[in-house]
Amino acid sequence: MNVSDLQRQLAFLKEIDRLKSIVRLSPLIDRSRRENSAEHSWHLALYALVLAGHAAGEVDVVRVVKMLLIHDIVEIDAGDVPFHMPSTHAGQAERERLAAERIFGLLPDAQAAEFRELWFEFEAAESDDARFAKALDRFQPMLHNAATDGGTWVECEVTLEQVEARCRPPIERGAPALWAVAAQLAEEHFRERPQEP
């Protein structure tokens, strides 16, 4: 590794900082404020540690933590784009797709591919560790808005069906036993809070 490498490396993560400034709608647990997306990726990638007994098939840890901690850097460019706002997703993948090859491109050539690769590894969602690390980016913003009262389901008047549409597909993939905790506790917080007809 040559001093450019490391000059690159480092450049990366100085700007890779930024994703700390990405705010979500989630919620922390404690409702303090809302998580920031580095904050997600981090929680994420501990999921993984913890929960990679569950998932559906065979994974390499590593390799999915390593998708985890990097799947959300494009909102440094491209920003987080909510699923209970739609209308704000159009293009949404393209300009994903344009912050993965500035950001990553950063890096030194052999990093940047591989970090791209597993960008696009995770947004296929075809392999088994792509299937359980989509799996967890659904399941985790489920337990929070199940732990903060409906969270964001509440704040933007999202129903259980709409819940299931987007959740329930990729985590069922990836990880069926964990929708089955997921779906129990969307049940019961939108049971315990009826929707109006």
Contents of the next structure:
Protein chains: 2
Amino acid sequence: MNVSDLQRQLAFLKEIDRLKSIVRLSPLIDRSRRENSAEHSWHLALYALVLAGHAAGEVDVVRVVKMLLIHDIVEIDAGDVPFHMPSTHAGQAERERLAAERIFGLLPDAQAAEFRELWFEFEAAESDDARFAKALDRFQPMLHNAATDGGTWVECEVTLEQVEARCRPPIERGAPALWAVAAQLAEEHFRERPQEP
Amino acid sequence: MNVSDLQRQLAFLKEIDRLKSIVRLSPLIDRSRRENSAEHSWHLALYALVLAGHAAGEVDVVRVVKMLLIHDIVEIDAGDVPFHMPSTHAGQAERERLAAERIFGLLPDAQAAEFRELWFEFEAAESDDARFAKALDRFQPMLHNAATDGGTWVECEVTLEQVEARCRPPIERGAPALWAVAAQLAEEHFRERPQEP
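With the form predicted on its own already on screen, would you show the form predicted together with a further copy of the same chain?
So here's everything in the complex, that chain up top.
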């Protein structure tokens, strides 16, 4: 490890401070404000540590935690795309890929490669680790929505059918027991708050 | 893993959402607002992943990351004590101990015990893992202060001697190379901004 490596590491750590200013659509549970992507990533890392026993496959919880800590860093350049408003951001995948190259590229080469590969693995959602990480990334906002009288479900005017169509596959694939909980919470919300025809 | 364990895990994960509302004295690097303890914990976990090669001892980076992800959770009950204003909070250690019992106690017993023990180990700062984690917790605010024309150094009216007395032991013990960087940044700041006699 030479001095220049340390300078590159510190440049990266300073740059990612900007993730704290990327605001998501999801509310905090006390509804005082919206969640930002840095604190969301912290929360998800704890979801992984606490809920690892519910993963569908054999997961390496360390890799899952790492994925979740870095999964949103690309939003510093590419912005956050609300899950229930995907069509508003054409070209997002390419913007995120370029962001991964630029931001992880601030690090010394070996670390840059490790983080880039972990991020691509998360995005591909094919490995057991990435599937579990993706499941948590979809599950946490459902818990928040249920705890805030609808949260982004209400804000984006989605139906129960849309929630199931969008959330069931990624959550059930990575953590079936968590989908059972999330489905019940969504059903309770939409039963109490019938949708307009 | 039974249903009641899962309910306890979800209760814990909902409760810790409140850490996002614990505001620290430290500014974000862009100075748009102060940092909260949840996003601070996220940032420190990345410090650990990126800077592990600079630890003084043989560290298990996974344990360090876990410690840093949970180290501030007690602030939900006990509040944050600014590092340069320690005397304002008598009885803080006891409040934090009670908070650790209550909040980690929301989890299933085995996980509660693991998190409680990790938190006590961090607080004691005697193991190599805890020393490195503590070093990062002291180093990150120094980097932020240097990047924000003084940050909490200016706000708390501390001198270079006070910064060295308070920050050098924990940082040098856990990560000597990082102290070398931090000391240089502090010296540059105080040289450009001489203190009142």
